[in-house]
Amino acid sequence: MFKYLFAKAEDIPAGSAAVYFGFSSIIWFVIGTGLGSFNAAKLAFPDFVTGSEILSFGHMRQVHVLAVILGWISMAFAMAMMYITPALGNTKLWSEKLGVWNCFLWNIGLSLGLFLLWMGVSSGREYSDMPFVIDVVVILGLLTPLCVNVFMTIKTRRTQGIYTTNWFFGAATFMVIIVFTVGNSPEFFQLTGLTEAYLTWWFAHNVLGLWITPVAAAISYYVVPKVTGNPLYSHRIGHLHFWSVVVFYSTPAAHHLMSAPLPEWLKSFASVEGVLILVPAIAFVSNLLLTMTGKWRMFVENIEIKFTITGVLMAIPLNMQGGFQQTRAINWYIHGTGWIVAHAHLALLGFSTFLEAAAVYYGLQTLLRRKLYSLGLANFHFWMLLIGFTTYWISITIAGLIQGAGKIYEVPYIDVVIAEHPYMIARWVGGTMVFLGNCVWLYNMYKTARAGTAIPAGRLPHELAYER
């Protein structure tokens, strides 16, 4: 990467920025899930690593969360945008050099921000924990250059229309800048109390609703038709998905604060609109599954389709939970319990991660022109991720229901802790499986870059997957 930072633009090979973002995202995924496994061990075994303040749960948790969101997920998004956007426009990335600098600053800025968090320098607001100076770096040094590169690549396209994926990419890169700017304003304007709490959850909700969810979906709109050879089932349904996300997912987010003294009309409006996220969810899932018509055998034998369709199927429980858990009756029971933690991981480690992994697998092979080093290791990675995540999700969901019952029936807290202990151990086992699977993935992609079989001109990676 360093040799291209000050190189002439014409000397930087096409796809360099995407490759650097791809490998960076995998490394951050290993770091993020390693920290998650460490934190889960502290919940399962309270005597694990004690006596050090900076290794306490309070210091480590937010580092794990933001390493996954800004490191793994967002850098995988940037990687996908830097090779999919020009491919769909039949052109080159607008500025490969800007992309390389973007990746360099992303790694530096994120490392600095997470180090400060680890040392205890924090805004104290969940999901927007980083101090304001780092928020400025994220907005101006990370998100804005990405937005400029994506928009200019779409503008200089050599195709007549704009495919659904690029609709989502363009809108999401713009909206995430708005979300970060407004959501982190409480620290700049010294806002406190209910206003600070409301903006904190407005930020957390819309990072998921206007960044993570739509970009992950956009990736699948590219991968499934590209790998199967089937055209997208319906562009109109794709547009319905896009506009219904804009209308229904950008909710006021008051459903995160049902017990707070916010106006009742605002909480009711947020709840009703929240249920309507089932409209874009049904449009998305049905469109992708119908695109698979006649090619379902690839769900078994193709690694990119296996990851993508698994992620699409996870959108079903994700949106069913998301739609109804914010209604007052259900929210009253599960608010503040492990159920919410499980739901957040279903979105980030389930639905979103499987779609991004497909994009990174496909993109790195295509850009490096190298066949995957080991399909066996890729399948091992898939099953470790799927079984590990499922173990985590089910165990912490059950723990959440136990916590909810304990809250409602006023069971002594220590009895709740004892009752949920087996599920905390299962949570750690599942999370550790995900971490180990990611270590194998990093090794597999490193060997693909170094020792993968060259892909002949005119062939695609998935066409060679089973050729020896």
Contents of the next structure:
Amino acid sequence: MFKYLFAKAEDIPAGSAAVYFGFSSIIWFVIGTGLGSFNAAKLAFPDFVTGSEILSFGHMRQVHVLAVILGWISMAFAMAMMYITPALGNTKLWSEKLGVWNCFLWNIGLSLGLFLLWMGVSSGREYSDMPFVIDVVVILGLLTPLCVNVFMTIKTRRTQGIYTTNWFFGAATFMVIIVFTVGNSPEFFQLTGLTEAYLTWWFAHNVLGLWITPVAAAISYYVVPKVTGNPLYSHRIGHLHFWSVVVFYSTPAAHHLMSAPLPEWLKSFASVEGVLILVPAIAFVSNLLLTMTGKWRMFVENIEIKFTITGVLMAIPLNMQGGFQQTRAINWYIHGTGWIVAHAHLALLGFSTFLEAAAVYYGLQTLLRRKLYSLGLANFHFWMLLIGFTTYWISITIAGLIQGAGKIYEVPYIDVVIAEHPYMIARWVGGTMVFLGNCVWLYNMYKTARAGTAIPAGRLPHELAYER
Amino acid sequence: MAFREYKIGTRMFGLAFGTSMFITLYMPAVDIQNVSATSIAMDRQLSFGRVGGFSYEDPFLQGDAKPITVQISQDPKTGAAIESTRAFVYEANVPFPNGIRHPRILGKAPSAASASKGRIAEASEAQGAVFLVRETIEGGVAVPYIENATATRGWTPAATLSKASDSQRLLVGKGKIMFVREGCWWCHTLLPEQTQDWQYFGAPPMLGDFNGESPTAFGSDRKAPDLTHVGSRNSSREWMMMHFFNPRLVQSHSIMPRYDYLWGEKDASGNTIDYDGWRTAYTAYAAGESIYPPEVPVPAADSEARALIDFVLNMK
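Could you give the coordinates for the form predicted together with its partner chain, as opposed to the form predicted alone above?
Entire complex below, previous chain first.
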């Protein structure tokens, strides 16, 4: 990477930035899930590692969260944007050099921010924990260059229309800058009290609604038609998805603070808009599953489709939960319990991770022109991810229901903790499986870059998956 | 290919996105800003200080530049006996809380009363000040306000501190920093749920209880009980001490981490704390080899553990 930072623009091979982003994202995924597994161990066995400030749960928890969101998920998005946007515009990335710099700054800025958080330098606001100095780095060094590159690539495209995926990419990179800036504005402007709490949760909700879910969905709009060879079932439904995300998904943040003395109209509004999230969700899932018509065997045979369609199928329970748990009745029962933790992992480790993993698998093979080193290891990764995640999700959902019942029926808290203990162990086992699967993935992709069979010109990686 | 075919699309996008931002950001902000601070909110922000997270005064969250809450029963200026009073002492160069710096956030009536009766505009950060939370009746309605006792009564920070013994000082501001830095709020919420919580853990927060507080540290995940009123449920300093040093001393099934490192190197009597020896003795106790657990060292007056305990006991 370093040799390209100061190279002439024409000396940088096309796709370099995407490759660097791809490998960085896998490394951050290994780090993020490793931290997650360590944290889960501490919840199951509180005396696991003690006596050190920096290895305590309170110092590591937010490092896990932000390593996964800004390291794995967002860098995998950047990787996908840097090869899918030009491919769909029949052009090159606007500036490969800006992309390489973006990847470099992203790794530096994120490492610095996470190091400070680990040392306890925190703003004390969930999901926007990083001190505002780092927030400025994130906005100017990470998000803005990405937005500029994506916008300019779309602008210099050589096709007539803009495909759904690029609509999403362009809008999401723009919206995430707004969301990040506004969400961290309490720190810049010293906003306090309920305003600050509401803006914190507005950020936490909209970073999902306007960044993670739409971009993950946009990736699958590219991967499924590309790999199966079927055209997208309906562009109109794609647009319904896009517009309903912008209108409905950007407003229900207040449901995170149903117990706070926020204006009642805001809570009711958030509940109604929350259920309307089902509009983009159903549009997305039906569109993708109908695109698979006649090619369902690829769900079994093809590793990218396997990942993508699993992710799409996870969007069904995800959005059913998400839509209805914002209503007051259900929020009353499950808010603040492990159910929410499970739901958040269903969104990030289930739905979006599976879609991004497919994009990184497919992108690295295409850009490096190398066949996957081992399909067996890729399948192993898939099953470790799926079984590990499922174990995690089921155990924490049950734990959350126990907590909810304890909350409603005034059970002494310690009895709830005792009842949750087996599920905490199961959660740790599931999380560790995900971590081990990711280590295997990193090895597999490293070997692909070093020793994968070269893909001849004019062929696509998935066409020769089973050829020797 | 130019962007112009998409003019309608981009304008529609701006309209849709702008409208949703207007409803979700501007309208609630107007509603929330019209709320007046309660006396709880004033107590909170005066005892916590300006900000409870990263700031230039305290970049590494050590709890520097924080106010001290004292309970005095002697007038610091005259020495005469007075009714027991809770005062918030800001020594020189300790940044004032948001309600003093931006009185507008206190709301209409409280900010007017704080300016006219409380004379808060005369307080100076460079010299320090002592604040009190007071109440006045205006038009039959009780209005809380902040009094700058340095201006109204001539109480200096040094004189006020000298009237309070160590047990009458609460390092609440520093404790809030510890609460945020050590991530207590990842498991303990500071916002009771709208369930039987409101009966079991105490009254729900009211509109205006949070004005000026930053960060609110509500938390989102309850792996542990809500702490909004914990000082009313359990006011034992000894229990808190054992609980923070090793939670399994008082609750054998607790999954809370140990916060023994907040004790620092020396205990209250100036002896070096022998952590290894303590752990060995505790392991023997946990294995059933001894009847009593080892004695928990008393935290030093300036230790981080002391501040955290003060913060927790202050939440009533």
